[in-house]
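As a starting point, one isolated chain is supplied in C-alpha cells, in the form predicted on its own.
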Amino acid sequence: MVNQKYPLSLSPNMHHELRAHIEKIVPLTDEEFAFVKEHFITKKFKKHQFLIQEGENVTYSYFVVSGLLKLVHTDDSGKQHIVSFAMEDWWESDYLAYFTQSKATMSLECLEDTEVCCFTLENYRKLCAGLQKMEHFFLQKANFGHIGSQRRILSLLTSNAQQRYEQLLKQYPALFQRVPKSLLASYLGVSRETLSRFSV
C-alpha cells in the first residue's frame, strides 16, 4: 500500500544529504539552498511499500537519501520487469506519468526502509523558474539518465548474459550486497540458477 502519511519537512541530515548532492553539480549559497529546500518534503517508507503503484497518479520525483527502491512494470501477460534500482544519491519516479501528468505505468517499492526527499512538478517547475543554477542541475542529471539508459540498451542488444552481470558488478558492486539474487538475475534477463553460475 502506498504510504500516505503527512509529509514532513527536511531534517537537518536530509539537507545535508541534499545539498551536498546538488554541489556535486553547482554550487549554491546559503541563501540560494534555503530557497531550494521550500520545494521539498520528505517522506518515509517501511521495506515493502509502495511510493508508486500501477494506474495510479504520480504526484512526485524521488531523490533517496538512504534506503532502496525498485521500479517494475507489469506486462499484460503479468510477468514483472525490473526497470531500475535506486539507492541513496539516485533519483526515480514513473517518469512519463510524472511528467505527462497520467496514470503510472510502473511501480515503485521498498527493498529496504527507505527515506527519500521529493517534490511535486509544480515545485519543479518553481524551482527550475526561480533559480537558474537549478535548471542547470536537473538538465545535467536528465543527460546522465539519457546516457545510462543508452548503456543499458546496447548492454541487452550486444552483450551475453556474463558480459552483462560483470558490466553491472563493475558498475554497481553495492547492489550485488543489497538485492535478492531473484530481483538481480530478473534484472539482468536471466534465470536464477544461471546468475548463481555467474557468481561463484
Second form
2 protein chains.
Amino acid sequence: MVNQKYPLSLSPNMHHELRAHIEKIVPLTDEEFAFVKEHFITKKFKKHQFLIQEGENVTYSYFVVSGLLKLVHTDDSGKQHIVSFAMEDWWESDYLAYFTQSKATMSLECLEDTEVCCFTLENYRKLCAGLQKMEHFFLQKANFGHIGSQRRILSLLTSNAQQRYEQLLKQYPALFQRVPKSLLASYLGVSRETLSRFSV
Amino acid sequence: MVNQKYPLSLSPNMHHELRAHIEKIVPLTDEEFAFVKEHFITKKFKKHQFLIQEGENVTYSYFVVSGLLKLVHTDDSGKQHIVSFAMEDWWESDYLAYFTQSKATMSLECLEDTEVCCFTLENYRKLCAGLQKMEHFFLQKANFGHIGSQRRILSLLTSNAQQRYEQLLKQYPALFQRVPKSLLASYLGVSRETLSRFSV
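To test you: the structure above is the form predicted on its own. What is the structure of the form predicted in complex with a further copy of the same chain?
Once more the chain from above appears, this time first in line as the rest of the complex follows.
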C-alpha cells in the first residue's frame, strides 16, 4: 500500500528541495512558486513498492526528492532489463505511456524508501501554459534527458561491458554504493560473475 | 563546399514546409511566423557533404526539409556506429555539443542531396524567449525525441538483431528504400551478410 501522507499538496519539507531544483534553471518569485506547487502532490513509498507497473496506466511524472528507483522492462521470457536508475534530483516515468496516456511497458520500483513530488499530465500542461518559466525549465530538462539517452545509445553501440562499467563509475559513483551488484550487472548487460571481475 | 544560396533567410519554398511542420503542434499567425522565420537560415548540401564533423564546433540544430542524413560516431579503432538517421520533418544535431557548445563527438553526413532549415543556439534561445508557442513546440519535440531514444535503448537491451530489423521496417519503411543495406546493418549492429539473411 502506498503511504500517502500528503495526498493533495506538497509536504513542507519537500518544498525546499523542489524549489531549489527548479531554481537551478529558472529563478521563481514566491508567488510563482506558490502557483507551481499547487500542481504537484507528494508521495512516499517503501523499498520494493512500485510507482508504475507494466500493463497499467501511468498517471504521474516523478521528481525524486529522496531515495532510489529502477526503471525496468520485463521481456517475454521474464528477463528483467534495467533501462535506468533514478535518484535524488532526477525525473523519471514511463514517458511514452505518460505522454500518450497508454499502458506502461516498463515498471518503476523502489530500491530504497523513496519520497517523490509528482504531477499528472493535465497539471503538467496547465503549469506550462500558466507560467512560461516552467515551460522553459521542462524544455531544458527534456533536452538534457534526450542528450543522456543519446549517450547511452552510443555507449551501448560502441563500448564493451567493462568500458560501460568504467563510464558508469565515473559518471555516477554514488550508484555503486547504493545499487545491488546484481542490478548493476543487469544495467550493463553482463552476468553477476563478469561484473565481479571488473570490480576487483 | 556548401551551396548556400539563401544564407541569411529562408528561401520561399522552404517557408511552407517549416510552417506546416510547426503547425502540427502549435498554430501560428502570419505575424508570429514572420518572427519565427527570422531566426532560421537555409542550407543546401550535396550527397556526401558533412553538416557536422567530429572534433569541430556544432553551430546549428537542423530541421530536414528534404533529403536524408546519418548521425555517426567513429570509435578509436575507426569503426563507424550509426546513432540515427534523419529524413524529412526530422530534427537532428549532435545535441550534447550544440547545447554545451563543446566539440562534436559525432558527424552528420548527407546520404542524399539535402535541404535544411537551421538555427544557432543563440537564435533558439531568442525564439523561445520571444514566443512561448515556440518554447511549447520545442518541448513537445524534445519529449518525443527523449521517448524515441528510450525506445531505442530498450530495443538494444532486449531485442536481437532480427527483431530490431523487423521493428525498424515496421516503424520506418521508407528507410529501407533509401538507405544502403551496409548502413542499415551498421545501425542494427550486424554484418552486411547477416542483414541479407533477414531481408530474404
